[in-house]
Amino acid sequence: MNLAVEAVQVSGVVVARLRGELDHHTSEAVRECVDAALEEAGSPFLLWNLAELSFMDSSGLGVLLGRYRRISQQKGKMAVCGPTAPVRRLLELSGVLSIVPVYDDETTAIAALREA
């Protein structure tokens, strides 16, 4: 597996930090990890820190959009921070950035989600 995932709670926001490649080989592990963290935290706020994500394919988009649906059903908010250029381009082309805000860094994103 070419991906490391860490899901932690910071100030009431579940932060999923991804490092490596999010593709069809790693998407299920990411989904399980993030879903478990959301369940444990009971938080309706999710932040994807993509600063160290070098690649994402359509399976990865599916993971993000699936969590977006889950969070939206809970009347929560989801955001993305620090996407690398190739990942940002994929998020733009897929339309994800038209429904999910993007921030430069984790601190700013957490503050914005908590104010929502």
Contents of the next structure:
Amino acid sequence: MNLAVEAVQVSGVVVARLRGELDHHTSEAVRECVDAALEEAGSPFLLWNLAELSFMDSSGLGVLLGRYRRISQQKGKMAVCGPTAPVRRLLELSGVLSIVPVYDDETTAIAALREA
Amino acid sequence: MNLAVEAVQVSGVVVARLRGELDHHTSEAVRECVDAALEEAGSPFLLWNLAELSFMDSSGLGVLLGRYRRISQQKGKMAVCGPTAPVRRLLELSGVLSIVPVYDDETTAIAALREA
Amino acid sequence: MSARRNYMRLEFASRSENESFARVAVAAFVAQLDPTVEELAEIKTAVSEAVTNAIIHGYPDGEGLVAVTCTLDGDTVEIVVEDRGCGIEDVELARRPMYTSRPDLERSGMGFTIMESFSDRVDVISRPGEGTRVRMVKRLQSSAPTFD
Amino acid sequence: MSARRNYMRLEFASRSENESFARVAVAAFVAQLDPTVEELAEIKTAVSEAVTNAIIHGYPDGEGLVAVTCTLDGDTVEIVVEDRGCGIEDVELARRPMYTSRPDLERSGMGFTIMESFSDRVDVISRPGEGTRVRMVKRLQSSAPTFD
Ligand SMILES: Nc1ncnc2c1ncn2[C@@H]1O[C@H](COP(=O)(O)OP(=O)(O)O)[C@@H](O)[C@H]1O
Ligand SMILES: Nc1ncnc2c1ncn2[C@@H]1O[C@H](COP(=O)(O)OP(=O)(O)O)[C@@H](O)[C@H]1O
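Please supply the coordinates for the form predicted in complex with its partner chain, as a counterpart to the form predicted alone shown previously.
Okay, now the whole complex, with that chain kicking things off.
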């Protein structure tokens, strides 16, 4: 599969790191991995590190927005960091950037998520 | 075009440097460039630097063997240097390596060609 | 003109593994027009949307064939994605931003909107029970001018 | 088994620009079986040989259609390259190492030999005036075992 996903906990924030291409075929693996990590952490704070994601289409938007909905209900927060140019364009175009903040890197993003 | 070719003269040897993919479509450009350089140099010594050639098929063999024939008639010499693994395999399989010597790098190859 | 005209057609089983194959194949074909990195990313995304729709929505309960044709003419790319699946009842509704018939699959409803943003023109022809045909046309800014 | 079966078909104009497109497309499709780098290089080369032959020899004086189909079944890849061009008078002669009918084009006559070396099996069916069909079968060593 041309996507690798890992989800780790950093200072109470679940960080999902994606590498490769996120489309409908690879979306299920991401959903499972991230949902399991959120469950385990018991924390509604989620950061998507997209620095190594070379491709994403609207199936990826669905995955992001699905987690966003769930986290919002738990009064948590979600953010994105490091998107490559094409991914950033998709996030912009779809309006995701108007509800989810974007940061340059993990450290800045985690600090901002914890501040709230 | 997914192939770049340059031909330069180094110590009386024409060095043809190929980058990218050599197939039937890109072979004409190589033929033209190398034949012009041989003509201009007036020297029947030719080195193929294949270190950056990622792909070659039998159309490439045709180009190499065509120059080989011509150069042999002029009592010249031809060599190859730096082939990547797949290109080396093709040269081996087709028997080209039994008539054309292969060297690691340009410097060694040029020295060997001049020795004769 | 005809010297710059080129054509290809792709057919494949409606399996999700083939989404990435379809966009790589189209990109490799379009590459001969020397598109910019951004144009190529737009084309890959638009193809991915249309092909994914054919796979998920066109054939929801089984495998069928998806066809992608691509024609290059001068600096213009035309891509047609077709399925012989269930078709769309109301195309106008389907094209609305955020509309999806499958919220249960966490679809975002942004597929058509993305195809429209990333090409100059999108036509959809669909007949319930017969299938769907999505045609996208995009003119490349980057192409070398045609002298003929 | 059927879960590991997949199919695609490619058709394109017999233009030399399409040689690289054809091998990239086949490689992108076969990639789902996780071939080694070496296996992928062998497949690309074999496809390039068969497709180039269809373009040069099959349609020497004009444009025609070339079709490539690829079927994955378990760890086995089957690739068929077809043209409806001039056909081959003597297939046995054509397959001989170093034989070429076009020394004027600096052909090496090694195309069939390379296809044979890089696949487990090559079948050629050709009829003068009707066209040529080259079928290559290759079993990948690298594929994950099938559990079914
Ligand atoms: N090829 C197709 N066959 C059947 N229905 C389709 C097809 N493509 C799109 N649709 C319908 O149009 C709707 C909107 O499509 P789209 O904008 O891509 O969003 P999404 O795929 O996220 O649902 C889909 O939910 C589906 O109902
Ligand atoms: N698709 C084809 N249509 C017609 N003739 C073909 C085709 N493929 C191969 N041939 C014939 O078989 C010969 C040997 O092919 P090959 O081993 O690939 O060598 P080469 O392409 O270098 O000539 C060709 O020279 C040609 O006469």
